[in-house]
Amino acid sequence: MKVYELQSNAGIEALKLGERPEPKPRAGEVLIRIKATSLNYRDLMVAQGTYGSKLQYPLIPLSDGAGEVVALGEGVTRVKQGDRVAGIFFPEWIYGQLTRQKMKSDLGATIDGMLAEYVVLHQDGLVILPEHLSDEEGATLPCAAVTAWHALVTKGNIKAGESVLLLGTGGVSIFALQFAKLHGAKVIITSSSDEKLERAKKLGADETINYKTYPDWEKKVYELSDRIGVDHVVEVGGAATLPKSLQAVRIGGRISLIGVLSGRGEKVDPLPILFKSLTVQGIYVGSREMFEAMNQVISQHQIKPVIDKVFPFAEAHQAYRYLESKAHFGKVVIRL
């Protein structure tokens, strides 16, 4: 079969296309035939070798995918051939809190990943896909989708009126605005680009902020909030930006911290978090029993995913490089 690995930790460079022996599920384990695959900032990581110090080369890369379950080992209980599924990010994470036991295997970094013609998965870390979705829409869901779900359902426990300040327009960003509007949730989103803020308008963000034209959005967002400051930050940019997240979010709120988007290293002044009584909460991805809720309320309102660009399978480093140009809006699909 064919696969793509990175052979090193040399960037988008180091991906390669391969052949690998058709993997062959044991007691317990599922074969699926990926259909497609998505990208997450997290997958440069992996490439760049910034991601942890347990990566391990040659290495499929590549969290997300969704494919069709084409064979059973023995003992398979929870789908069937013919099932549409999507792996969890964590294969070992099924509910309750994260430990270190269940983050010890992810997929795409400490484990082979999704970038290949087949996959073999425990039925213990598979979803099935909502019916009303496409392979590629399935595809989007195991990161950035579950990670918005978690931050703003799971932990913020968003309700009506309340108010929510989203960075940017990638993957997580366009989830957290689906699942902030369907909870009757105001949304403030910001961009560089004014061409993907109207597109957010359409999406249905209530107030849009062009950071070049305001670099200190921050007082801005404490404007449009009725200068007391939102309720909830989905906080993807990292040190560069969570000061500036840190004013805009009002007294007693919250902020998920997600990404690293803007680097890493930088101080952060700790005292607004002491003075403004907030909660800082670190959201890594969501356990298989989130991915499940979350897949639940995705089918009873007919979310779907908003996709940017399908790549072919023979295409993945433009794919890669796509993403890394940041031109995109939602999410970033492979197709096999």
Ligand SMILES: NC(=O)c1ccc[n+]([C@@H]2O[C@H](COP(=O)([O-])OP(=O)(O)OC[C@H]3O[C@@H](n4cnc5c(N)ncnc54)[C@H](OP(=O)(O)O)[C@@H]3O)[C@@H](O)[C@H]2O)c1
Second form
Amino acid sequence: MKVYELQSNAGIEALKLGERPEPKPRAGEVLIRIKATSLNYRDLMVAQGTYGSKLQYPLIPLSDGAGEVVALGEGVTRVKQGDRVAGIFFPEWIYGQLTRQKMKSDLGATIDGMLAEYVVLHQDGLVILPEHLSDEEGATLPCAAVTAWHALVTKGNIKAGESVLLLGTGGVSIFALQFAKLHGAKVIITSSSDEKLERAKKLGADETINYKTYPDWEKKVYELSDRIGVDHVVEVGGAATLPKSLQAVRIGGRISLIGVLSGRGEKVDPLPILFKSLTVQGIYVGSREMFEAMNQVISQHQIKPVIDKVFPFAEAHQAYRYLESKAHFGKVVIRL
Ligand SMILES: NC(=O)c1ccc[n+]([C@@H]2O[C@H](COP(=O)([O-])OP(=O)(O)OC[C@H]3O[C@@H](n4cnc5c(N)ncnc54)[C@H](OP(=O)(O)O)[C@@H]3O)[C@@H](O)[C@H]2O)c1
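Same protein, different condition: the form predicted on its own was shown, now please give the form predicted in complex with the named molecule.
To see the whole picture, the full complex is given below, headed by that same chain.
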């Protein structure tokens, strides 16, 4: 079978197309013919060696993939041949809190991922895709969508009438926009591009701010939230945006710490957190239980993930470079 492997952490050029024998499912395992995969910012970090230090190469990258069940190992009962499935980001995080054991394996990093024609996964690490979604759409869910759901719904318990600040228009933020609007919340979203902000408005964003035109965007967020501040922040920016998010959030509000798009390692002033009685929560994707709860709602409301561009398998490098360019809005997909 054809497979992409990262030969090292030397960047996108270290991604090579190769051949491996088709894997065979053992007891409890499932053989999946992959139809589509999607990229996350984390996959760039894996390629560049900035996603933890313990990765071993060669490595099949990507956590996100969807496909069809084509063969079953002995004793498999959760899925059947022909089912359309996606893998879960942490194959051992089925429900409950994240633990060291459950985070030991994550697809496309500590274990091989989805950028291959066939993949074998344990039946417990799979979810059935919502019927109304294409394979490409299904492949966008495991990382970005589950993360946004975990932040706003599972932990954030978001309610109608609350306000949400979203940073940029990448994969996590656009899913967060869709989930926030579904729950009747008000969305304020930032972007470096007026054109992307127009697209966000069409998806229901109530207020938009260009963070290049308004570097002090936190002040505008404060004004746009009745000089109270927002209830929720989905913090994907990291070092450069967190101090601003701490100003933009209301007293008693919640910040979900998710990403490091602007970098990491700078000092955080703890004072606003205690003065404002904030809940600051780290979010690391989510469990199968969260993924399945999200899928039910996606099916019930016929929600469609927002895909910016689909690349053929042969153009995986271009897909990575496109994600790196930050030209996208929502998700970037590779079709097999
Ligand atoms: N903790 C977790 O479980 C988890 C899960 C998923 C992702 N993440 C992290 O969350 C972050 C977002 O991931 P993603 O896959 O959604 O990324 P992505 O799709 O690559 O998002 C890229 C977009 O983010 C925006 N952006 C970049 N720098 C920004 C800044 N300084 N301020 C505001 N917006 C900025 C830009 O939007 P505009 O072009 O509109 O300006 C850019 O196009 C990454 O750091 C990723 O590692 C964490």
